[in-house]
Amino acid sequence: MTLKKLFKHLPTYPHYKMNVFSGTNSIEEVKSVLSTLGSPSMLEGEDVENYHTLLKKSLESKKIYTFASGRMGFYSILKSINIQDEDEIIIPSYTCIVVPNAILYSGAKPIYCDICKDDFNIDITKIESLITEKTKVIYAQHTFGQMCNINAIMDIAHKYNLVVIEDAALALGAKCDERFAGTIGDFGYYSTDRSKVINTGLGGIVSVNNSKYTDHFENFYQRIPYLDTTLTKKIALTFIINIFTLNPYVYWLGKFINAILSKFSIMTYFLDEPYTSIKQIKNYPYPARLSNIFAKIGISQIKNLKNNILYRKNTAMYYNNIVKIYSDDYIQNEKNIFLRYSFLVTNREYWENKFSSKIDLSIWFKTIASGRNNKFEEIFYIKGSNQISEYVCDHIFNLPTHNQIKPEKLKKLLLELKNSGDIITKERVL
């Protein structure tokens, strides 16, 4: 981090500012995680295999595997099934950088297919004009916690014998007919950083769901190493550091802090969205296992999941009650968990500030593959051959939704941007 950068954080007066970070964690596990911290059991342990064992019964899944980040976990699909140079993956142009990255680490390409303006999920209706005969992978990504039709999706995959891969990275507990997200295409994951559903510091999970491929990606699985302990301990002190510096109550200058500890390599995460190569990463085996410290923060996490989800459908209602993006039916649906509720708004940058005196919003995404700013032929993308997603780039807002979040704190706010007419989205979309 720079210190031009650093200035940017610098603390403000205090006061209750809100975030979309760690809004799902307990002392109790911070105490966890702490009474873990150098004995024998923080790498390997009975955590890991008792953290799956409650996931598939949690997600009904049968073959559950956990992975230090979910970008791991999708690069060991892939290089399970056995891709190979020049194939072909058909992923939304309206991503995480991490996504086409690791398909470049397996020496595949990113076939970028333009999204709906609605739900802002793949766009079925595109996607068999893209099949070639070196495509081998539909990516199914349910963004910001609203399932794509994946049913559709399986049926092209099938009518063309390839496989999906769900990205259920932010649709952690989402269902679509009594199925899980994740669990519905031949494979599935999840990813459980601060950001996501649900918060092991760093983490994924891979769900296999069909069992053509148990056997190749439990033989890939075996092959993959743990952290070793320096890391491990870097990313527990960063999960207990941002249990506190992340609270709303102390968020003013938490930020601050973190940005300081960050600059100094007190506290770490991975940090591999610049690279397009996996020879490129340095620090830590990519990919890598879950250690067994941040396994017993999934058991905790994972246990409470209901009552998560739950608080983010109501925070989502609220919103609702006041914007009006969606139907009820919509917002209560069992397919759309929330992580953010999201919208089109013009003035995205006047909004964003205005917003930020209450909470501190790190909208996503705001560009085709967040995280990477320019350069996007190195990503094979090119500008200007998907213009829904480029439109939602620039227009996307969203409001975090976990239990950290009180919405009642933005309500005046929300009427403002309502009354504005800066809203782009057509009231009841879905």
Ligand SMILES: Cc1ncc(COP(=O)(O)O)c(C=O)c1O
Given for the second form:
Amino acid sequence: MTLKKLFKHLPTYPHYKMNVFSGTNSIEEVKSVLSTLGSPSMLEGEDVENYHTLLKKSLESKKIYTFASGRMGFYSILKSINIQDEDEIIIPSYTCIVVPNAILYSGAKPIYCDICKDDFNIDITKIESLITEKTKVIYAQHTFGQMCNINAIMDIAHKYNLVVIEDAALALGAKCDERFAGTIGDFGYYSTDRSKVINTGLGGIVSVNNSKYTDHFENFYQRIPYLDTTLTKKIALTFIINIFTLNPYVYWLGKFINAILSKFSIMTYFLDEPYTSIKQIKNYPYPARLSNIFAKIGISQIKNLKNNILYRKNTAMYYNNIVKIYSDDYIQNEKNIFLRYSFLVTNREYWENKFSSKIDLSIWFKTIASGRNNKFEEIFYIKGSNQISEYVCDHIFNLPTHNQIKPEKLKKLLLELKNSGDIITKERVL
Ligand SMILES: Cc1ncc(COP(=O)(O)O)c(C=O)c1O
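Output the structure of the form predicted in complex with this ligand; the preceding block shows the form predicted on its own.
Starting with the chain above, the whole complex follows.
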């Protein structure tokens, strides 16, 4: 980061400003991290096992494994099913860059399917035309915490004998027909970094749901290392610092402090790797397991999951009462946990600027394979091929819902947005 960039974060005046990251963590969690920081049980210890047991029970999963990030879990799933070079994996083009990258690391090729404009999930009517002899997996991503049509995807997969991997990175706790997102496909995985439903600093969870694959996955997992002590310490420290610097009352100053601490490598995050080859990842093992210190936070976070989701739903309901995008039934449906409350607008830049006085929105998924801004051919995406995804990228507006969000502070702005006519209702899309 150059000095010029650093000074961009300089606070202008003290004001209440909300952040995009998970506000679900407690002081008790900070204390537990502090007590383990630097101790012999920081990397390996019994909390990982306890976390696995709790997750298995809470999600009603057959088998649980944890990782340093969701993408590493996804990559491990691909390796465990023996993905070969040139195998094809059908994914929605409206996703995060780490998804196609993990596919490329495994040697396979991402094949992009367009999405639906209403819920931002894969368009199930377009999947079958993409299936070839090389197709091995259909990737069922539950975008922004709204579940995709997983039952229809399972039917297609059965018909063509394909593996279903659910991406529940953004949908921990969502449920369809009494089963949790991530436990319905052959495999499912979750992300638990600071922007997700629960925050363990960093983290990923894999649920192996089809017993046909348990032995292979177990064998692969046994060979996976932990992150090293220095990196684990740094990430744990980042978790602690963030609890204070991301607080809305000091966020105007916190952002600047974060920028300085990151510049001097006192704090660190897993950024979305821009790479297309696993060999380019130099700073940490890929894949790596979740360190014990973070499992401890996970246990506390999972115990609070119901309240966490309830808060998110209430926040979504508040937004919805003003902007009226979805029906009340849709908001209340247990399929949708609303990690982000998302809709389409014209004139997005204008509204982003307006909202930025009250909240750091950092709107998600503004490009195909979010995080990549050019050279789409490197990830095998052909510009113009999935028009609805591209349209949604240009118009998406999404608001966080976590515990630190006080939606009433956005009331005036939301009313202004609603009255402006800039919200693209379903009738006006495309
Ligand atoms: C849709 C989606 N899937 C997977 C991931 C990967 O999660 P992680 O960052 O823990 O690797 C992300 C990350 O934000 C994501 O947005």
